[in-house]
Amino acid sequence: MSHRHTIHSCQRHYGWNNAQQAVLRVAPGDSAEFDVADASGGQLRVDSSAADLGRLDFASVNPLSGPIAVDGAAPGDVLKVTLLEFTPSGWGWTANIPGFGLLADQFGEAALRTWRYEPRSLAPAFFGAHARVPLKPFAGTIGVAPAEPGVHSVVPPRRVGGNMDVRDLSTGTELLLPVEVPDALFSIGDTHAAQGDGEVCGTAIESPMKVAVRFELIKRQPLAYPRFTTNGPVTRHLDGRGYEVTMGIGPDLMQAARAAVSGMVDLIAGRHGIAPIDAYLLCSVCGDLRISEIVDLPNWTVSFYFPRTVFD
């Protein structure tokens, strides 16, 4: 018989640890509902200006909930995770954080935009008073224990998972992560009400959030990497209206990718007549970086793609 679990949010931790005690023990088919602080852990409001980036404690941002162990997972097992549900709060914020994000040599000073919407109809958020931005909640980091020992970072995604900002792992989208540790040891953190495919910026509408998930194990199927299966289709709370997309092309790959976003935050300003930050923040919200071509030596395409129907 499945039972249905609560880790409550001061049952966090900042660093990924397969020595660290569980919070709490599952056994395969339970779910959970996880209280998720949002990326600040609890340092920024709906009332914070950008001064508050300054005084931010690096050491207590993008916190963990759990760790979850789950009986009977061990080395070569795959953990399938399914995201049943995510209950928003209706608050969020997007920062530009100096020394972060695909264009920090361009946007070298701090700025803040706090969000406001409706966390039960999920209509889009406004942005100033013409730009309207499509939610579609979702978990930034999700993972398990890796095998080396000691206490590493949250900041980089790893072989098993962590900070990955896939925008589609939302609800119903199934998730394969594989096991390197006896108990596997879950968390999961970093909620957002939206972003785009890049995250240019450095971040998404960073929001709390309840998000329920439920826990299967696939005995000795080693996975490489974490893979997922969605529900449904990813982006038609974006298509509706098309695409504005700029273009980078060249050798390197980061440097395609920022030309491409930077062309767009050139369009999007002049067009829309808003600030270049303001440009860089909804790109990084809502605009997906695709890479387009990868094969003809010896240049390649990264294309950015952001939704009319934000300015519509």
The other form holds:
2 protein chains.
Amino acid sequence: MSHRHTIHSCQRHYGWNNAQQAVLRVAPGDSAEFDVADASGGQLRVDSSAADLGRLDFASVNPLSGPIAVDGAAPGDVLKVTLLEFTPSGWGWTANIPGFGLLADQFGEAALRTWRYEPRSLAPAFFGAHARVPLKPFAGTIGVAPAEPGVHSVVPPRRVGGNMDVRDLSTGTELLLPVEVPDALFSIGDTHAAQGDGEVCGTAIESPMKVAVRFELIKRQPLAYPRFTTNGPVTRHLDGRGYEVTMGIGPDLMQAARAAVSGMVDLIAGRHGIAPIDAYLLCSVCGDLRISEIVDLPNWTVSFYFPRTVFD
Amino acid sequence: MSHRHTIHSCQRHYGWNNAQQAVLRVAPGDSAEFDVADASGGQLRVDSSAADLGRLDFASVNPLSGPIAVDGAAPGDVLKVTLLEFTPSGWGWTANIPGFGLLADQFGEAALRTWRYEPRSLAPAFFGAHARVPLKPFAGTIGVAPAEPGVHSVVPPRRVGGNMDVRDLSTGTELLLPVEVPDALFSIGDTHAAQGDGEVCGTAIESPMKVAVRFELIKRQPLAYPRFTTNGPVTRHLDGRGYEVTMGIGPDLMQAARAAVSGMVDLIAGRHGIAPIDAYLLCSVCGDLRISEIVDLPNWTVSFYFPRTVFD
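Next block, the form predicted together with a further copy of the same chain, ref. the form predicted on its own:
Let's see the whole complex now, leading with the same chain.
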């Protein structure tokens, strides 16, 4: 597919800011291809080790490609972004970064694993000798500039999108973003070769890749939060053999989620003889956090679904 | 399939209590069929109306079939329950009960919708003129007696199971429950013809049905919470056309879940011209709450997935 516009990897920024100069202006209906850096901004490579994590310059992590000005976009409009095509690089990394992640209290040490995968066939990628992780490339960060002035961290998502880390923002999905500033000021980054719902260790298969998107504008349509439409099923690449499911049950969703993931780490590490840290990273790249019930006062059920195909 | 034991609908109780007399004793390896009442305990019928909700005797709701004593079960063991077969009745109900449900503040009025469905083919069931909801029968409540003495409400789930409302506790699933008392004292109830992850309005398609299960015992295996294994994919009956997905983004998972469901109610009601209360009930019987990311401090992303096949 050829696209009218190309945004190169050097056309990047490190914070949401509605005063930032756009690198390109597009018209509604235009498509563009972004050369998206990995979340380390090129500081990690396929031969990096955990020691390199300690040397990361955090001022240069989480680069975003953009911003793009969309002609005619105004506050109160919706920017429709169709994810046309992902062209993955064939390598990635997954890390435990001390202090970051759902089980940060249990996993205090830095860990880094790197991946090689087949970028065209997207065959399940080996993790160690036994686990194979199904791939589905997507962009973790997609958003527009917030109305509030100043520079805003790229780490948390907001109602204008950003680092939402929704693993179904993949090929064919149509995403609607609420526009808060003139020209919308769209950016994209944080591409992943695979991730489970939750991104529980704090990273996915972080992987540079090219992403092609099309922009459309829906005028004057109020939208509280982003929403999206998938053009088909979202888990068929990994659900064929069913799931192992652990649970957390209690009055706090966060604690229940922690218990569910902790239970899966124990189960996988014990059953397959891998280190708990590796089980934790695996959970992040292919396990799904679901809220099974949120109404049976005072205790909620959070479940963590791990696809059995990974070890089959 | 024939089972050695039958537990009739009159063999029921209304609270977890480890001092309760078992209605039956089984040996590991035995199977049994339970004639499970709906959550109203037979007080609602297919021709009931919202007015009947106000007349419910709440002392007789949420009946559980059991308890069953399992020979040799002791605290620290695991009771393995294989869900062999569901024989649904062909009718059910879904209600909004004031004060109960994720959006109780937005939906203060009692509402009741009843369903008829084909119990053998389990063809998607009509809701109003246009929506058709895929069915997958399961038991909302499955558990064993807690160690703590006294009577415990059947509404909240606990680490020994109970009202977990996990919609994949369906045919073929193997559930492991931590045993806390001698003989385990197993009960089951709250059968549903369909429910989405979250059970957001507080009820599913509440439907009486027969359930056959097999009991096995795993001696001396510590288990913090219940866990289960599915014998295949869990969403293929509804994911063929993909999903509409709304989101909530913020520092509190509960508020984010509320925003995501509220967004879907608005979307469905607006697009399909149905009353918001009907959109809310539909969300409960077939929409799924997922935690998309739980690590991008300080904001989490909760997504609500509604299967597009329902209106296709």
